[in-house]
Structure formats: structure tokens, C-alpha cells
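The chain that follows stands alone, in the form predicted on its own, written as C-alpha cells.
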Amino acid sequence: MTAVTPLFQTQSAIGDFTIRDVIEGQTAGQLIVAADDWGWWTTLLGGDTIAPTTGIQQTVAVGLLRAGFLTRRGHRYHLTHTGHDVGKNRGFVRCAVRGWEPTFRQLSSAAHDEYIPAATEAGEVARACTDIARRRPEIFAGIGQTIATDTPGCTIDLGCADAGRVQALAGIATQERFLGVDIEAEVIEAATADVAELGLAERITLLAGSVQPERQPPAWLAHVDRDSVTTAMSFFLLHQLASDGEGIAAVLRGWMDWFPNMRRLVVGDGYLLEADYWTQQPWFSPTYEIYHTITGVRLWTQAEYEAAYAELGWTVTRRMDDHTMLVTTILERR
């Protein structure tokens, strides 16, 4: 078991979960995601207020107020300090209460199974991943500026979800071309329409397919100018590909074979941070750990990532921590 240092502790002493935490927490999660679907958090984080216009909106707003996320002045609602944190971190909430809920629902009928196959709401997970990545704009700015200051080439996002990341980076590295690949064909179809509506279709290409290196290259690779790819990115996916395959180095080696001129690698992923009690871990870390354990996916420590990078000749040029367990690393080839 990997020890968790005091830096990661969320409380000074081990605390107990109560039945109230369980029930009201689930209710609050549903209200947070509904408010996000209505665009409330974007509005509130932008410095504006909201004014519910229907009975159901009023019910949700009052619930968020009673939870301590909003405060009311007249007919309008403002963010509290806690609400600001909720709004910025709504991607994690969406992942847990919408994206991963079908997987957890299978537990009741799987008492004698070793693992449960992941059953996710793909669109919800895709949106959550983009929200999580965007919660720290300075990290995205760091990635975009690194790409922008280099000779223009093609950046590929391996496991691009709803293409929110490449859309954001396209606005920073304005001379770069972008390619996104994701296994969820319906998500790619919807994202392609979004890219076209934004007028970015000439710079962003999206393809459906697996990004797991296999003996035979994936079909989508035949439609790519492999030599033009100079930067490869992967967010929230490398741990699963490494678990399904032969480890982190094997996946990276496969990508390096696909793109012989790749000189930059950007990896955003979650580190394994175990502890005896949930309250000793960073928030969301227990959910992240348990979800992957029940689906048979191994999580990896920081030392294991860094050993794989070194083995393949990659040098860390920048490391940006987000949420303690999530780390975005920019690497260059020696």
C-alpha cells in the first residue's frame, strides 16, 4: 500500500461518514449537475448572478442555497466561497453521479464476480473530463504556450473525449493543427459537429477508434499524416491503457512507433494514493480508486510513471499539480 503523507490529508484526524453525508451528498450531487446542465455554474463563475424562472429551477436554487453553495439577495442568487469550489470542480461531481453511476449500479448483482465491466454514460464522462481539465486554466495555458512557441506541427489528443481540450488549445496555439481520437463514435460525431459550428474544422480533425497500441495498427491511423505529429497528449486514459496492456512504457512505446517525429508528450493522469480511511485521502481519490478497482483497472504511482518516462528517454520539462492526485506533465525527448 502506498502511504499518504500528511500533505494529502483532508482532516487532521480520521473522521467518520454519517448517514446524512451519504444521503444529502447524493442529493447535492444531482442538484450540482442539473445546475451545470442549465449553465448556472458558468454564469456564476463568470461573476454574474442567476434568477430562477420556473418552479423547478427555484427548488434547485433553494436546495443549493440550503447546502451552502449559494446565497440570495432579493430574487437573485450569488456564489458562496464553497459554491465557487463546487462550480470549479463540477466535472468530478458529474463523473461520479452521472458518468460512473451505471457501473456502481451493477454491484448489487455482482457479488460473486471478480470484476465488473465498466458501464458508463459516455457523453457524461466525456464532458466531465473536459470540465476537470479546464478547471485550472493556467495549466491549459502552459500547454498551449509550449506548443505555440515551437515550430507549428500537429498535436494529437489520444482519447480526446468531446474535443473540448483541443478546442481550447486551438485558441492558444493558433498556428497548430490538431487531431483528436476517441473510442466513443457517438461522442466524436457530436464533437465534430461542434467543431464545425465553431469554424475550426480546417484545423481540428476528429476520428473514432481505439488508441491502445496493438500488433495491428488501428484503422484510423491510415487516415493520418503520421510524420506531421510532433506533440501527443493523453488525459485520464494512460492508466487504463497501461492496465489493459503491458504497462505504461509499452503504451508510450506504441505511440512513439505510430508517430516517429513526436518530440513532445503531455500526460495528464491520476496517481495512486491509497490510505486506510477515505478521510485520509484527497477528496474524490477514494471514488477514483474504487471505481477502477471494481472494473479491474490498475492505478499507478508517480514513481512508476517517472520510471517509464526515463526508460524511453523522455525528460520532464514541466510538472503541474492539480487536485493533488491529478498531475499534468510535459515531457521532451532527449
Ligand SMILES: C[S@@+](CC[C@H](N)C(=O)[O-])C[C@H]1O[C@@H](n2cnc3c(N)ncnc32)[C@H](O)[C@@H]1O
Given for the second form:
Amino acid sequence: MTAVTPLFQTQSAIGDFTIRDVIEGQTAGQLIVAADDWGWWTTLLGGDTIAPTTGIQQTVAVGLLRAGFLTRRGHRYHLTHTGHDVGKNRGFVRCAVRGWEPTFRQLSSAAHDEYIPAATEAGEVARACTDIARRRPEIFAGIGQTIATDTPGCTIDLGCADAGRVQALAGIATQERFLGVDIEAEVIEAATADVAELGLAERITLLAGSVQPERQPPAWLAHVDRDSVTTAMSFFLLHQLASDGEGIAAVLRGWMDWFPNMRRLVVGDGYLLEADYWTQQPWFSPTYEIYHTITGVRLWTQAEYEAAYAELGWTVTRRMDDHTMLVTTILERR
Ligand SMILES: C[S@@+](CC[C@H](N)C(=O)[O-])C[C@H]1O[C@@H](n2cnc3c(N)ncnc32)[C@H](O)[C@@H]1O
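Can you switch from the form predicted on its own and show the form predicted in complex with the named molecule instead?
Full complex below, order starting with the chain above.
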């Protein structure tokens, strides 16, 4: 694992959080996630209003109103401009509030440690990542159409979480078969049930196991027709595997060995940007950066990704940026 130098500095004038911001921000995060679990954001973003029916719901609605996310007409609530933005981006809130909480909690007993092992709520991170992806449907469409216009094959999603991306792509590339692999067996079990319920079990297979290339191939690979895989995708995982292993090219080389007929690669990940102060990073990334720094998981620059692609003979055919630092790249090779 490679040590990283924190990009942020201790300069108070840039941050300027008040005690109120700290406490209210934490509560707002909890209310946003609860409202999501009740389906409120889906309803509101769909253009409908909500009407709380219990005291608890009423309290949450008023909290969201006070935060500026909702307005009230009679007993019904609807979205404000800010509320629309928060609702669309609620995956980031879920990830920070619920998904990464076990990691941040460990800071209290880690004053003398070099790193804290990433300890996440796997189901929450999976759902958060799928929500983050769903807010940019045109990126899905770009990937899905690229796959759909090629000869049908098999697309593998390495680190597929709850298979939200695979499900969405299966709806666009309707002749393609999909494989998803994730290290979290419980997440895979729940996702397998979802896939069956959606009637997609014929086209989507999900397996539990690690996708980190090691000296010995992982056990799940024995259950896969390796020659059939033509596209490999991985979202928000390559940076971690590259940090834990021997860099980006080593991970990609491992996947290329596993799947000899792989002709397309789709990588979505956060790029490391240079900035003097952590608050100058794109909007959601201060926490993102702290999380990576304390766990020792590196973020990599665009130049580092591109050097690895070039080294292995991959050509970038499309790049889709999201908030500057989240980048999805489609690559091909002859
Ligand atoms: C940040 S999430 C991204 C999820 C999903 N790819 C997405 O973007 O929606 C990282 C995912 O990788 C999985 N993961 C972590 N290490 C892994 C490994 N060595 N092999 C397979 N999956 C892994 C986690 O369980 C988690 O679901």
C-alpha cells in the first residue's frame, strides 16, 4: 500500500464551519437518508408531493423544510431547487453518513496508527454507488449503446455491488449476457434475488469473490466461461485494487489474463486532482479525500490511468466526466 500526502492543509480561513453547520449537517444527512428509505426522494423527483402521515414523518419533513430542501403547501411538501439537487445526489450522502461511518468511527482509537482499515456498511455503500450512477442516465446510455451496437457477447462487472449497473445495462444492451462479481457475499445474495425477481436470471449471473488478481486465480473464475467475456467494466474499485496491489497496469493485466477475448474495457473512477486546500476540491470530495487518506487507499491521476492504458495497448474511445473528478472511460483494443 502506498502512502499518500494529504492534499488538505490546516488553514481555518478556507473552511470556516460553525458549530451549527457541524451539528445541523450531521442531522440533515440522517434525515436525507431516512427520507430516501421511505421513498420520498423518488416520489418528489418524479414530480409528486409528499404528505406525512405520522408524527415521525412530520418531524422529518419539517427538518427537511428547515434545511431548505422542501416547501409546504397545506399539508403537502414539495421540492425546492436545493432539495432537487440533494435528492439527485443522495447517494453521496448515504455513502458518507451510513456507508463510511464505521471507518470514521475507528479514528477515535487510531491516533497512533498509520492507516485505518476501510470498514464499511457494504449494503449501504452498494446502494449509494448505484444511486450515484443512476443520477447520470446518459452515462449508462453511452455504455449500453456501445455494447448494444457491437456483436453480442458477455460483459463482466468487476466489483458489481448490488448489480444496479448491470441491471440498467441489461435493459439497454438486450442481447448481451452479464456477469457480476463482488467480494461481499451478502450483497451478491440479495442482488441475485432481485435479478431473479426481475426475470433477468437467464442473462445475468452474479458471483461472490475477489476480483483482485493474485498469484492463484480466484475460485469463482472456475465457474465462468472465460473465453466468452468480451467487455470488462469496473466502477469505483480500480483505484483501491491498484493501491492494495501493484498499480493500475498490474490489475488490468491480471484481468486481461483472465479474459483473453476481452476487447472493451469500461472504467469509472475518481481522479486525483491537485488543490492546495481540501475545500477547493470539487463539491463532494473533501470527505471523499479524507476517507481515502485515512484508509491509505490512493486516488490516481488521469495521467497515471492513461499511462497504464497506453502500456497495455488500450485506446480511449470515449470519456464521460461527472463533476470533474468522476470519470467514465470506454477503451478498446484490436
Ligand atoms: C465503491 S463500491 C462500487 C460499487 C459499484 N462498482 C458501483 O460503482 O456502483 C466498491 C465495491 O467493490 C467491492 N469490492 C471491494 N474489494 C473487492 C474485491 N477485492 N473484489 C471484488 N469486489 C470488491 C465492494 O464490496 C463494493 O461493492
